[in-house]
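Here you get one chain, nothing else, as structure tokens; it is the form predicted on its own.
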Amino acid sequence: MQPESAMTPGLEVTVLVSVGRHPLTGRARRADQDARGVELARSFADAQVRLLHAGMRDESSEAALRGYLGMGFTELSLLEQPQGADVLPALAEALDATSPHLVITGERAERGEGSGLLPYLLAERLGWPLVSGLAAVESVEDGVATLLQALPRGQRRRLKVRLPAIVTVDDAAPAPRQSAYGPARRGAFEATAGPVSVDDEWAAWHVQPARQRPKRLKIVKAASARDRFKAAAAKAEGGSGQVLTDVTPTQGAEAILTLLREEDVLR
């Protein structure tokens, strides 16, 4: 359990959640970075935390979104949007209407474009400051949040940001708790209609699963008996391989015998 941060009573926090994609099976799940944002919001003492999702409501996405409800929530706000719609106008209108003090979201989505630009576009439209790579929220006092930003190589930077603000989290944020099955099934969705903006550019794109390309093998030219023996007896390493050319089995055996004689193994 994460320690509770020093917070101003009545702090309103909205966490933007999305439907994730399992990296191996491809099944719908709660997005890892969004779940970390929910876990971060759960560490705030005396804060009113609200979950917000904009997208389609079907069987697979509903099952994935219930993973967030299983983290200790009874309700999730859902802005219904058709497939391929631009969710930016709907989210901006909803956040402008509720005016939360802090908005938490993941760095990028696991489905769709996954460009990571949505938090920046929201901050630009709402006129709010944005902090990326958040590791922790230390305190919120007098409308100013003290944040701990994650930097490369495990470094941290302390920032002070005036609220309202948008923050994004990545793998440096606290790991999410396991989703409880009972609360996840009992949780409810509060569906509302928002403005629909069709993304014509995204509709014109053709998306297909990426296929891993075969890696080229590095060809080693055998110049001496020692080199041929090392290439034949070298342990294969993951991620790369070597092919020994221009060497027959007889030449390989002769090279091994020659090398063993040089090392005084055979007398």
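Residue numbers count along the first chain shown, from 1. Basically, rigid core = biggest C-alpha set you can superpose within 1.5 Å across the two forms. Small disclaimer: the values here were computed from a predicted structure and weren't measured. What changes on going to the form predicted in complex with the partner chain:
- A movement of the C-alpha atom of residue 211 reaching 2 angstroms or beyond is seen between the two forms when the two forms are aligned on their rigid core.
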The other form holds:
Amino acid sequence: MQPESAMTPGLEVTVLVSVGRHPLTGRARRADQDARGVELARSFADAQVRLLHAGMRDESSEAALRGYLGMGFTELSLLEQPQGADVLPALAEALDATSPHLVITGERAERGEGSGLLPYLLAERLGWPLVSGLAAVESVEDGVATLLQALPRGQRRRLKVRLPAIVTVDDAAPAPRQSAYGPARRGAFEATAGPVSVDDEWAAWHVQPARQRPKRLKIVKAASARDRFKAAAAKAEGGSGQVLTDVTPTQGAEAILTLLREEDVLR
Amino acid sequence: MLDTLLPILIFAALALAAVGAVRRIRLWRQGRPSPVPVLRGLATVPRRYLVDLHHVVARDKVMSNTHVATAGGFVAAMGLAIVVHGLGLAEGVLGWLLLAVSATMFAGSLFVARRRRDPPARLSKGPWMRLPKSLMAFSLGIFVVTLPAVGVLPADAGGWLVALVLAGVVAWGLAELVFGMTWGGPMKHAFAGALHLAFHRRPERFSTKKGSGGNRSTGLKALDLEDDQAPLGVETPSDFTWNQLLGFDACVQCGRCEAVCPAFAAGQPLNPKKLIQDMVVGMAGGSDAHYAGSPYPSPERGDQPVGEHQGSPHGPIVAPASTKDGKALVDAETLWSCTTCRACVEECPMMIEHVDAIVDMRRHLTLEEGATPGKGAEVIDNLIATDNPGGFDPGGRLNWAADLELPLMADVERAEVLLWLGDGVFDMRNQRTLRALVKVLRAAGVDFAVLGNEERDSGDVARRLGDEATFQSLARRNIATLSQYRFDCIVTCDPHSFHVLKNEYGAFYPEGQESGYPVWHHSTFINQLIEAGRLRLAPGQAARVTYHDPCYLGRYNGEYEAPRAVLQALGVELVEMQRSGYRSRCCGGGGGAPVTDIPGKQRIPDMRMGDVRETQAEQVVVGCPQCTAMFEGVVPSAGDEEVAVKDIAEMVAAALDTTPEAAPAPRDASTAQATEEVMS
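Okay, that one was the form predicted on its own. Can I see the form predicted in complex with the partner chain too?
Every chain and every other molecule in the complex is listed next, the one we just looked at coming first.
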């Protein structure tokens, strides 16, 4: 898949993997985006790929993490952290110590805070560049990676970035390979203790399942197949949007409130 | 001169055969250990051969008589020849007996020769073409050299030249029939076949003198997942158990499996006979260039040429994905083409277990390589995450029955019947079948309950896709659920769940527990209800229907009668397809085949619908959600009428007599009366 000739041999890649959560059943699993990150790393020829997870180790998370091992790895590095800990310092320290060329991670976690901020905070702390929404790594030569970034509607942007760097992948990256049961259960966890920073704020939060947001029905008034196709393929447009400039916060808030009432979100 | 030559020839042939036997046995012993009772196994051979094997061979009367004459003649002739010519004991009747049996064998070999004159495509050619000549050489040679021994001809008749020619003919016969048996000639099937019968991995398949046992053993063998360092499944030929390898070696290349294989007929790259021969090639090491039967079909090239694949006992059977464009012994598509319909196993006169072998190799591909093709990986992921192959919300298993108020096991805790709904609950077509079944059960006043959201996929598709780990996880959790409740039997309208619950869950019950309940397919259960007079049916469905036997109900569980009895009770006109009963052709929906979706020249369900159309039936009656889905997916070709696909439960539900009963008194449950009533 990748042009192998253009890969620096011995490229060290670390993939940050997390414990995912199935959207319907809530069961722990390999997180989809992280698995895509692993798949991306597996497509590099001659790269040394290391899996790194920071978090709590229990039965269900171990089963989920073994899902990554089943993609063809013999071991996974584990920074053991208590539940609810902020894993940022531990990850930053571990990455600083091993200094890989490239760190790959998903856009956001499927459980916990899931704010999607971790890659940014990590990049800030390490002082490394960050590229989000990667579709492919085209080549790595002389410490410079040529990346293909995914933009909406199938567009791609080619970027060059100096290593070390952090890249995140989303659904545009290649789908992860099947996780095989045999290698998954034979794989080993290499556990190390990292610095623990307890997130008091998070501990005070109350977490509940999100209520489904109301969704605007798309009414297509099309007479012909061509119109229907155009409607289906059309870019999502705001249409009757309104741009407010130079307004006070109160006026802005009122405008938003009015809109929410119009849309029947608030009653 | 013959008097000195013949004993030398006979004992040399026997010695060579013994050497060959040791070599052959060492080939088999490369496989994994599998303990068997040696002496008791050998003692069963005559019965297993004469009763069970012959039962299969006798489906082709001419061939069976030919084989009796030839093989019986040979065994007797060889035994007598050792006594008469080897030990020189021609006195009395022995010589005459030898004349008689060699003449019988010669007659048999004439029929073998006739069959080889214009052989059907399913037969292998190559060395098999010389077999009739060898048989004739042996029988004729023995016959002629015995004539002097009984005094019909003078001992020195014809002089030394004739004696030498005769010795040559006998030597040819002995070479093919005695040591050819252990050195890999066509007669290998006799040696390996006899031992295969003795040490078969499924002894339950065979009848016993008491006649018990049911002669059916169709559940897959459990894979031991305890040892977490052991490689899983079969990667190399030596990963099969030794008696599986022995079974492959027993293949007589008659091609009956090829003739019935739906994947082969559809032009998918599978031929059960070639697959077994490839395993023999792998066991001995080498390439498949000497294979002389029909090759694997190839959608692009018509036929896969032989000679491109090779293997060794400890080399991979399927080339790993990392080897680019790699070819090993067989291609992965070959293994994934199988629908596990068991037609090949049913037809095999040598009792070879093709499906076991295919699933063993699939287990390696799925569990070790993570190489389940098509949508297979997605289905397995769904099963792990949501307990159903479609990835639907497991909390919505009863959404289809929101208005039916089905009693839940969790509420009632005990019921006469546990109705196992299966994953068809998520399929709108099968929901119609389920509604019909519920209507029938209610009309019969059956006390039933469902598991509702506590039910999980039975694990059938995971297991056939080789994911034994997910299957065992589902099985253990389902067993834990089932053992919480009290019920007399399980009824299901899905033959796949039926088979798994009935035949495959037994191995996973915790120690000290066992499944103490019968499992019925709904056709069987409805038939019981009709026979007990619990259903009132209004006659008058004047339809011309045909019935499709689902593989997992028919061949896997031997239920051919009940659905037909139900149809008879409905008073419809039943026309049988040419291939029905144990020879029913698969719909293409089993074994995960619709999920892996290996391309061929045509689709299996299209062929089966062709069979249906030949009967000119208006409806095809099925008893399986997979078959329903496969048949309803068939687009009739231009000019063809649409054939309605009905589940047997729908047929019965439509025929229920809803007029108020005159006398609500319980009926006499005599069968004859009930049948008479509904037939009038």
